[in-house]
Every structure is written in structure tokens, then in C-alpha cells.
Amino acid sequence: MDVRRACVQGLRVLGIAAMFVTQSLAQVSRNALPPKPLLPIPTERHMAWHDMERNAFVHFTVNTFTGKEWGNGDESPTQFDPTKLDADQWARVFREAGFKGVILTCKHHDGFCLWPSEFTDHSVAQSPFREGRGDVVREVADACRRAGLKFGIYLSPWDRNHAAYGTPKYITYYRDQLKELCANYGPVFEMWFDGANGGSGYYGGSRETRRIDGAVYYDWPTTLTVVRSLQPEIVFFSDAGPDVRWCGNEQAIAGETNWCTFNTDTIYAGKSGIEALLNAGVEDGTKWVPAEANTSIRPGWFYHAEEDSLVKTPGELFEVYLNSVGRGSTLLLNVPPDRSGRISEHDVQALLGWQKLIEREFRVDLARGMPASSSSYRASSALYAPENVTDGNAESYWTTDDSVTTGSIEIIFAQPLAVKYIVVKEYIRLGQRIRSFTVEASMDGRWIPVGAGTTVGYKRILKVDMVAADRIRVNIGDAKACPIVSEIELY
């Protein structure tokens, strides 16, 4: 009797332990569900455009030929006159630069146009270009996709030429362009307009200067409603958005601390003194408008022989890589055709240059299917544990439990390698959190500051003075919310 108690006992014992276990189970359960989204967060088209890191802007027009940088609008169609131009040669270019997408500029603030627009005759159908009958947007737009390139259309708002600027009329004919080029021309991965409205010009012969209120003049949201029904993933790049904002200088230096995030209801494309917040972005800010940094391959951004000599160096450009897409931006890089429609052989070898600097500095990930640890990982699930950031998956991530805003991890390797280069993403679907990290170095058993920073974002490249580490520790110092870290890599 004794005996078959203390076996009933002992079921009963089993029974509540299993219970509890069942019940730990659960409640670990409920802990390893992912962080939620700190909004705002990246939209498809957003990732889309992430993912690019770099592109082409093409600046080519009537300005090539009377070395110009800005046309008044009274220029004649007759100078356009590109003898060899090959926009295949420019797309295998691209291509092997590096470059993902080609922004071309279909019509500058001189108002020609390189498409023959059945809206205006101040175009290439004037021209002698292929005899009166060229189309250099769909030469460009063909050439791109033939070369697995994304084609974006840059189509100034101001417009020296036309007669009826600053009146609503001409807000019509710009949207008419614009549904000709949204229409007709294929996939547009992203549309470009900049801050220079209004001014001096010809305007049809009336030779005065016209300004308008750009914060109401071209009534954007129905623009840009109009261009989404035609291209609905496209990406809308202005000084303030609203799908991408500028960075606020042309030397394409991304902000040290940079937000993705923004407010876009208190400024507009075109209004002065701005560049300060456009470089930084705003940490609470409503909406996802990332950074896009800019700049020209030369000093100008058309083509002029004489700066020639003055392209960029492989190891500027390398430089103008760090400071934008080492630090969370998109590059933008303007390459512009010369006279006869080429890419120069002077910018074609400094982008190639460019390009087998890149890949030699950032060839083999040292830090890919290495052990790492942490301070700690959410739930203690596999999900989110050290080890994702080292997998090559940027799917995978580490993160903390939502209480914990801080956190380490390491990078360990099997005996000392020199490191150069440290690179960190954020898994930014969910949200861009990271207030400010640290990186240290172990050396001979003794950890060793090498770099910091402020924001990750999409990537973060810290340039360090080279060691020899066995570890390599990232410190999250703080953070808006629990951070999160899909991968750091090691060159």
C-alpha cells in the first residue's frame, strides 16, 4: 500500500513539473516573438532603393555643347548634336562601376528636352541628332535594361524656355511630360526634381525673371498622384522627400549621425537653410525619407574639356564611397557624356579604378561564419543569438528583449587578424534605432577603443587605424528601443 502511494505521489510530482515546464515553454514563447516595428519603417520601394547603394546620374543636354552649366532657354535645338553617342557604352560602364540604377536628366531648367514630347518643339526632334528622329530617353532607357540596370528620370520643374511658367498652364504641360515619360519608357525606379525654380530666363521671348511659391505653385501631392497611377513603385527624390530627401550639400557627405526619419510637413523643395537638418535627419521623425547624397565625378556637372584633368581620383571616389554609403545614404554619382555622346575615357578609368579599389578593400568578410557572443539575446532563442550577424543573412538578426537598450557583441577569431575596415547594419524593417556604438579591439588580452559612431541604419563602414584583434567587440551604448543588428562584418 505504502509502495503504490509513493508511486502516485511521484506521478503527481511528474504531473506539476510538467506543467511548469509546459508553462516556461510558453512564456518563452511569448518572449522570442520579434521586437515590434519602431515606426516609422521602410516601404518595399524603400528597401528596393536601400539595396542599391549606388547610382548613376547622367547630366546631358545643350549645356554639353555651350559649356554651360545652367541654359537660359534660349538656346537653339541645332547645337544638340551628339555624333557618336552610345548609350550601351555608357550602361557597361555603369555596370562595371558598380552602379545598380541611371538617373538621366530628360530635361534641365534650359527646358530641352531629349525626347521628342508632342507638347513642345524645344527638343531633339529639332535637333540634328539621327537626323531629327533620335531619342536619347529611350536609347538610355533600352541600353539600361539590356545591361540589368534600373533607368529614373530627372525632369526639372523650372523651366526656362516655356512661355507660360509660373502660370497653372504650365503646371498642365509639366504634368503632360511627365505622363509621356512615366507612360512610355518602361519601369522608373525613382524621379528626381531639385530646389531651382524660378528666376531669370527667355520664357518664350520674354526675356524677365518669374518667381513662384514653390511650397504651393506645382501642387506636388496631385503631381506625384498622377505619376504613382502610371509607375507605382517609383521613388520621389527631392529636397525634402517625400519618398527620399537631399543631403544636403553636393559633395555627397552623408550626416555622422543620420536619420532615415524626417518631418515633411514644415519644408518643402527649395527653401534655404535646411542643409543642417537635411544632413542629420530627425531621430522622432513621422516618415521614412532617407538621405541620397550627390555629387559629380568632375567639378562641374556637364561635360567641359577642360576638367578633363580635374576627375575625380579612384581614391577621392573611394572617399566620396565612405562618407555617403559608409554612412546609411544612397550614392549618386553624376557621370557626364562628353560632346560626341561617350562616357570620357578620363571617367571611364577613374569608375573602374573606383570599382577594383572597392572590391579590393572589401573582398573577403572576416567576419563571416565566425563564432560571436553577447552580453545577451532575446528570450535566449536561436532566432535572435549573437551568431546571425555573422551568417551572411541579412534576414537573420540579434537583439535584446525589449527592456534592454544597450548590448555587446563579439567576434571571435581562432588567432589574431588584421582588421581595417568594421561594417554594421541595422535590420532597419523594423525600425532605425541606434543612438551611438563603440567598437574595441582585443589585443594580446587587453581591449583596445578603435572607432565609434553615432546612427547605423541601413550600413555603417568605420575606417579604423589597422590592428591585429582576436576579438572584436560592437557596443551598443544606446538606443531608441531594443536594438537590432543583422550584420557586422569584418575586413
Given for the second form:
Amino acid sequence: MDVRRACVQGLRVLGIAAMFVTQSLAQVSRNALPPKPLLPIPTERHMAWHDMERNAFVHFTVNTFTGKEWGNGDESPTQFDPTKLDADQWARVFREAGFKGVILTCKHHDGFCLWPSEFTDHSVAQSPFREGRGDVVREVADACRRAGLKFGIYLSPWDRNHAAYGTPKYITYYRDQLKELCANYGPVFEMWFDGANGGSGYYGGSRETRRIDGAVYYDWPTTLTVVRSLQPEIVFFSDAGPDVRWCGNEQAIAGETNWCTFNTDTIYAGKSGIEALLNAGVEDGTKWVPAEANTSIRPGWFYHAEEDSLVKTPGELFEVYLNSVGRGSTLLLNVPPDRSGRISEHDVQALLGWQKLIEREFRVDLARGMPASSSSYRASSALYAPENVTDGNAESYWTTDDSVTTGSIEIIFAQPLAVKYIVVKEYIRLGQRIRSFTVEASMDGRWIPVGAGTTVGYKRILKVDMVAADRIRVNIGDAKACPIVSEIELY
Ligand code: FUL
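Other form of same protein, the form predicted in complex with ligand FUL, not the form predicted on its own:
Up next: the whole complex, starting with the chain shown before.
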């Protein structure tokens, strides 16, 4: 073939290809538009928070030195004396343990401030720590930044030290402190508002019981606006939101059914008796308020030497992981520093053992890159084909036509493989949809049921009795709208 003929033929091939591209683009735009979001959907702030999966909680104050869990507010700041405080050690351990962020109790219910607040003397400035010139908040925030961890703040609304607690003057004080913390320590990823309001306290010497109506007294909407203006990316946690809700228990057991959706009428209410509601969420809730699951590595929130033998084992922490992250929640695990100001070796070993266990159990995703088939897929377009769930890309997904709310995806192995965990992820950017699903495994063409669940959300991990399978099938039995699955991983 001479050069001229070759060129003409080449152009013809290009022309035909261009025609196909134009045609298929037209088809895509007609039939295969992505599903419309099923409201409510997460914000970008929520998505960044979901992606963190595991954060460390740090309870540290005068209680560490008095042996209490709730200080009365009359503790002398001179009792706060961590002589070997090493925030870089905390950050190193937390990073190695797989945490992405750290939330520090800058002030617990006893009112003692871990930073030299200009609005009170009841702080590190009056303590022997760094001869009164120290700032624990600064050291921790800086160490987190150096270690690539995000930093978050806990500032107890209830203050058993402050003379004005219960009056409007205290709300001004509380907001001034929030401003100090939000303006001077770099980006804050999460603000943790504790719901506890126990009543009795020192209160500047009055030593009495003060009761407030939590839903009204704190005027949360104004406080949140103040904080948001200083930290636009912050996520607010409280018992019931507004950004992130409590999972309803302090064992970090997220709901077996766990909707990220919730209703605003329950926000700030501080009501008791809503634990079950917080745990499960509200299927038709009008706001995206996912559950955060918190617990402590020890029986108490603060360090007590007598609890050294009661630190959760790596195996127990792994169960905590499955019950929280494995049910679509973010885990907030408390690891309290000891009196020297370091994370004790007992806790370090438990955390590192836990991380090793997670790495061992989830080492190789057997589904990655494997062929997949499905009962149907949206507009039969490759954009929504079942292979998207095994491509390791959280942004691609399998979905069905709008009229279809059930479906099966099958992952096919070249030879039988042993499977112990099935991980399913919904593409929650378009809303949480799946109400129930089952999993089956095939051995020589015979299908056996191996697991079932209700909601999926950000991530759902099902532990199954080890099966040797040549195919695994995930069946979406019920969904609020066409189901959208971004990943299926098998370990
Ligand atoms: C509770 C508090 O009373 C505990 O002391 C601890 O801070 C825990 C995380 O929240 O409401």
C-alpha cells in the first residue's frame, strides 16, 4: 500500500471512530445520566470526616493527677504536673496506630484549661507544668501537624469551676474561650460538645447544685456561628449534631442498622431516652448527621494506674473496629496520657497490636481487578458497569436504572479463594439508599448464604465464616432508590 492510500484509509478509520464517539456520547447523555442525588447528602466537610475512619480522643486534666473521672472544680492548678509531657510521642503512636485525627479535652467538666486562657486563672498558667509558661493545646496541635494528623477540640460546656456557670455571663466566657482556641491553634477539624450537665460543683466557692436547660441555656446556634466564622471547615459533634451525632452508647457500638440521616427536631435537645434513635438514625431524616462511635481503651476516660491491666487487647480493639467503622461510623477511641504526660506502654502495645491485626486481616483485597457481572446496570452503560466495584476507585460505581431498586453483583475468581470479610461501600455522595442486602458464596456452582445486613452507608464490613468460593454474590434486596455501590472488597 502506498503512503497516500494508507493516509486516506487512516483518515477513514478515524472518521468512523469519531462517528461512534459522537453517537455513544449522545447515547450517554440520553440514557445514562448519573442518578439524581437522594437528599439529604453529605457536605464536603462530612466526606472528609467519613474518610478519616479512626480518630484518637485524649482525656487529660487535673483528674489524671487526682484519680477522679469528674473533677469537682475545686482542684488546685498546682496539681497538674506532667514532668515528661511529650506530645510528639502521642502523635507518633497515634499515627502508627492508624488514626487520622486527635481530639483533645482542652477543658473538661472541672473547668481547668490546658492552655493559658486570658479569661481565667484556672489553667496551666498557674501550674508547675513548664513553670507556668506551658501550653498543652499548642504542643499537641503542633505535634499533630508535624505528624500529619488533624487536630480537634473538646471544650466542656459544663464548667464546675466557674462562678458564673448558669448565668448569661458564663456563655460569654465560653464563647470567648472558643474564639481563643479557634483563632490561635491552626485548623480544627472537629469540635466536640459534651452533653453532660451534672448539677453540683464548686462554682467559684458557692459549692451548690446548678441546673440549666441545655436546649436553651447555651444558645447553640449563635455559638456555632461564632466558631464557624473562625473555622469554616469544622464539623460539630454533639449528642445530636448538627453535623455529627453520638452513636448512643460509650462502647462505640454503632447501629447494626445505621442511617446517616437524622431529623433536626432532636438536635441540641440533650434528651435522655433517645439513645436507640441516635444509634439507628432516621431512614427518612431530613439532614445528613452521621453517627460517631466513641469509647475508651481503658475502663475510664482518664488515666488511672490501677487500670493498667484492663487496657483493651488488640483483639478487643479489633471488635470495636468492626462494630464502629465496620458499621459505617467513624471511631473516636480515647487513649489517655499518664501522669508523666506520655501514652503508657500498656496502651502503646495494645494500639500497635491492633493496627497490625487490621493490616493482617485486610492485607490483600481478593476482589481487586476481578471480573464482575450483575443482574442489570444503568442504561447498560460502561459508566455504571459492575466492574466499577472492583476497580479500587471510590469515585466509580455500579448502579441500576431509576426504576430498579434491587440487584445482584457477582465477583468471579479464577480459582477458589478463602474469604473471611466482605466489605461493601455505598456511593454516599448521592445519598444513602440501601435498606438490606445478603451475601452468597458459590462453590462448584452451588450457592450458599454466608451473610446478611441492613444498611451499608460509607462502609459495611461483614465477617463471615471462612468460605472457599469461586464466586461471591452481593444481593441488594431493598433500597430507597436505585442502589449505588462504589466498592466491594473481599479479604
Ligand atoms: C461524657 C463525659 O461526662 C465523660 O467524662 C467523657 O468526657 C465522655 C467522652 O463524655 O459525657
